[in-house]
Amino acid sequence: MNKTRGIAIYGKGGIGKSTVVSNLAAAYSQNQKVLVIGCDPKADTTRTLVGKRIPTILDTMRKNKNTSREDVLYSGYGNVACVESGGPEPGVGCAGRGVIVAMSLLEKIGIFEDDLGLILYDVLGDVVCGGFAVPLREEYAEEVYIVTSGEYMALYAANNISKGIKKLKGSLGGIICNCRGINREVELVSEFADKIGSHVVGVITRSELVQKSEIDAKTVMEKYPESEQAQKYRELSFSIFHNQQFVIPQPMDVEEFEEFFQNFNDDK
């Protein structure tokens, strides 16, 4: 049996993540058995997968403490299997608690032992919490992906999220520029990427297909399978399957980051 590999993509809400994961895994599953952790609390990294929105684990556990794979794994376009670790009721607990307890839950039921080619987890970036570097301190994920715009809040996410990387000595395969439309943003994050010792992976041009499709709760892998968009997430796809550099990132400090932002911007 091959190893599975684990893939995890990190970037601060909002910033497209969870499409990027769920595009990745429907290029992916042409030619894989692929499982989606979704472990954001909002809980939508697999609705475009299943094509509604499914149980979390932490929202099923609450109902039923003898929890099977049956009532959290669900079947997704191209027999994706997915699930959702889910999040605290608003303004009460931690809500990195539910990929903490998703993940203890998923290694009882047994579900990193089945056959898998690829693991996605879709991890929420910018929130100070131990319970979104769990995939990556306990080893559930190998190789980290941060996506990012050339938008100041996103980079300094993608920035932070490089710092805790590096405090856990993980592998950042490089950085996923989903586009915004905002001026130079290729070549913003392509200097961001070089400053912090790491590399463009791939870009994500900005479409309408993405809403278009995400109105119908499908991928544009699925919805427009022949489009230009759709080939961007094919083309990503293979650029990280494919991937072999590596690092430890060396993130810049506050001061840093805003002085590479500011002489950016200024040179335009």
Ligand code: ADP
Given for the second form:
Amino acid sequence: MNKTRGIAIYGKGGIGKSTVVSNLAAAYSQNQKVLVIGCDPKADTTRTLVGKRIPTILDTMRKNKNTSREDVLYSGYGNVACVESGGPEPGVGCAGRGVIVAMSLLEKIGIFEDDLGLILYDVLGDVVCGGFAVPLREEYAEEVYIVTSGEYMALYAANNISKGIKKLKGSLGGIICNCRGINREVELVSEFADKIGSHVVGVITRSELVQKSEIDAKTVMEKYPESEQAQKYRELSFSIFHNQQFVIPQPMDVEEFEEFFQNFNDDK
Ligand code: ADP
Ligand code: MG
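Now show me the form predicted together with ligand ADP, since the one above was the form predicted alone.
Shown next: the complete complex, the earlier chain at its head.
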């Protein structure tokens, strides 16, 4: 049995993590067995793979103490195995704690003993909560990638996430630039990556095909396999697969970050 590769994708809420994760999973499913673990309380990572929302681990456990594998594990496009941790009801409890509970259940039902080539974790990263570090801290995922655009808040969150990764001595494989259409966006994100000692591992263009696929609860990979956008996700899957550049990031402090962002934008 080959060792399973665990990859965690972090980023600010709404930045495009789930879209990246589901399309990567679809790309990798062509030649290996993939498991996707949605660790965001939004619980929509696997929707475009399965074609619908699936019951979350936390919801299922609330209803049934003896949750079985069949209750929480769903098969999606390309036979990708899909689970969603879910979260607490809004306003009560800690979302990170939900991830811990979900991961223990997955261990109990033996998911990590399956012969998996790759596990992709979709992890929210703009909440200061210990639980969000679970995939990394518990060494489920040995590689991390951060999704960002060139927007201030997205980069700010990316910098914060790298602080967490550094603290946990995690291994940052690179930055994924999910473009929003900002001026000199790839250049800005590359400079950011460089500043924290990393590199841009892939660039995903903004495309309306993402929304069009989303309406049908499909990935771009499934709905528009011949499109340029699908090719972008395929290229990203190759770069990550063959990536050799792993670092403990060197995040900026708040002042450095401000200066970096201002300087870039002054320098037109
Ligand atoms: P996250 O998981 O980080 O919260 P999502 O993957 O759900 O973010 O993406 C947020 C929204 O942005 C979605 O509605 C999605 O359709 C859109 N989106 C993500 N990536 C792209 C892209 N490359 N082009 C156009 N829209 C995108
Ligand atoms: Mg998401």
